[in-house]
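Just one chain follows, in the form predicted on its own, and it is written as structure tokens.
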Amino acid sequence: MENVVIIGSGCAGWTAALYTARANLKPLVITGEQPGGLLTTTSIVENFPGFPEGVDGYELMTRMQKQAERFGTRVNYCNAVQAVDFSKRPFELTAGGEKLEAKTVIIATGASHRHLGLESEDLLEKKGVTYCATCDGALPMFRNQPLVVVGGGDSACEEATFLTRFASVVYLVHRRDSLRASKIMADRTLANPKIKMVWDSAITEVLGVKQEKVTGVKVKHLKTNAEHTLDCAGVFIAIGHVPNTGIFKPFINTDENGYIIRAGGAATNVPGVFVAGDCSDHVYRQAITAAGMGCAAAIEAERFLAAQNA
């Protein structure tokens, strides 16, 4: 039986692992389908303390993992947790077809990219529709081609700026008439001569299904309803995230968007189950806040176990 099982391996998960490992609880981390989480798809992290020149997202996650493993964290690289049962003690989890028992669980499953919800988007995914500029922007199919980014937050601005290294032009399509991004990101984006803003607009169709590759997008102006077409070789969608919490909903309270509701601190409504990171945080959603939440969840799990053994 495990003292602590941590589900997820982003900033929250590895920080929780570090703290519980240093408390000699020998935590087990289940990495999930994307070890290191979404931060591994970020080229440069400029706002994580301790890295004045910035740090590659993959490198940051690798360092966190090594630090946690140094103190005794064990890692299960199975794709995901398929099922949980928090109705009895010890808790039961199924991961990679294997049954696990745990005294405490820390949920740090993060969030996944939100989709536009278009049929053509799904049909052309990996054929020019993508959700990660860092992963795919340098592909030959996108070089010296017009590209489209959808969104208006920090992620969309970062994607658009990154793609200017490869694209002939980047169209940034946003539903509003101003960016939601932080001022520094917005100013950097608007000042880039290779980024062309498409304000008050939404994509209604991704073109190229018959050709089995993206050839353009249909864009609707939301104030005038006028439509036009933008020729492009790729569509990079950066419109937010959906929390990865589906398997927990029979037991754990979530809000209408699926984010886990904290019952004070890092606790959930189930004693012994704690939460950290973007699967619970829809306000800040930063690497550093996720790490802080991972620390809090670990300390609370340690105190919970100490009280049980008292």
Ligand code: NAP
Second form
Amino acid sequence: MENVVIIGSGCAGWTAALYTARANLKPLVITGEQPGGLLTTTSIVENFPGFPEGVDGYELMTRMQKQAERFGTRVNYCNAVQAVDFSKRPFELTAGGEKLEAKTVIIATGASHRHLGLESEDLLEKKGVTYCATCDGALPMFRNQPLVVVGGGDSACEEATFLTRFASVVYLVHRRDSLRASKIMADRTLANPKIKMVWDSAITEVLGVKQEKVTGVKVKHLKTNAEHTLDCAGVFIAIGHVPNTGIFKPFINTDENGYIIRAGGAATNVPGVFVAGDCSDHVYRQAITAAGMGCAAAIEAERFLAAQNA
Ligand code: NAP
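Same protein, different form: I have the form predicted on its own, so give me the form predicted together with the ligand.
Okay, now the whole complex, with that chain kicking things off.
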């Protein structure tokens, strides 16, 4: 029987692992399908304290994992947890086809990329439609080609700026007439001569299904309803995230968008199940806040176990 099972291996998961390992609880981390979480797909992280020159997202996560393992964290790479039963203690989890029992669980499953919801988007995924510029931007198919980025937040600005290294021009299509991104990111984006803003607009179709590769997008101006086509070789979608909480919903309270509701601190509505990071936070969504929440969840799990044994 495990003392603590941590589901997810982003900033929240590894920080929870570090703290519970140092409390001698020998935590088990189940990494999920993307070990290291979404930060491994970002380029340079400039706002994590302690790295004045910035740090590569993948490197930051690798360092966090090493630090957690140094104190006795064990890692299960068997992809995702398929099912949980939090109706009784010990809790039951099914991961990689095997059943596990746990005295406490920390949910740190993060969030996944939001999709536009177009049929043509799905049909052309990996054929020019992508959700990660850092992962795919350097592919030959995108070199010296016009590219489209969708969104108006920090991710869209970061992706658009990154893609100017490869593209002939980057069109940033946003549904409003101002960016949601932080001022520094927005200013950098608007000042970049290779980025052309397409304001008040939505993509209604990704073109190229017959050719089996993206050839362009249909764009609708939301104020005039006028439609036009932009030729491009790639569409990079950066319109936010949806929390990875589906399997917990039979037991754990979530809000209308699926974010886990914290019942004070890092507690959920089930005593012994704690939560940390982006799967319960739609407000801050930063690496550093996820790490802080991982620490809080670990301390609460440790106190919960101590109280059970008292
Ligand atoms: P976000 O801040 O939620 O922005 C999502 C953007 O997509 C918004 O501009 C939104 O438009 C647009 N959008 C949402 N649904 C859409 C739809 N169905 N169709 C078209 N557009 C849609 O998400 P994010 O940019 O991924 O950032 C998430 C968090 O990570 C933020 O807290 C951000 O600060 C942080 N982050 C930080 C960095 C960094 O500091 N290096 C980098 C990336 C992300 P509206 O504006 O109209 O709502």
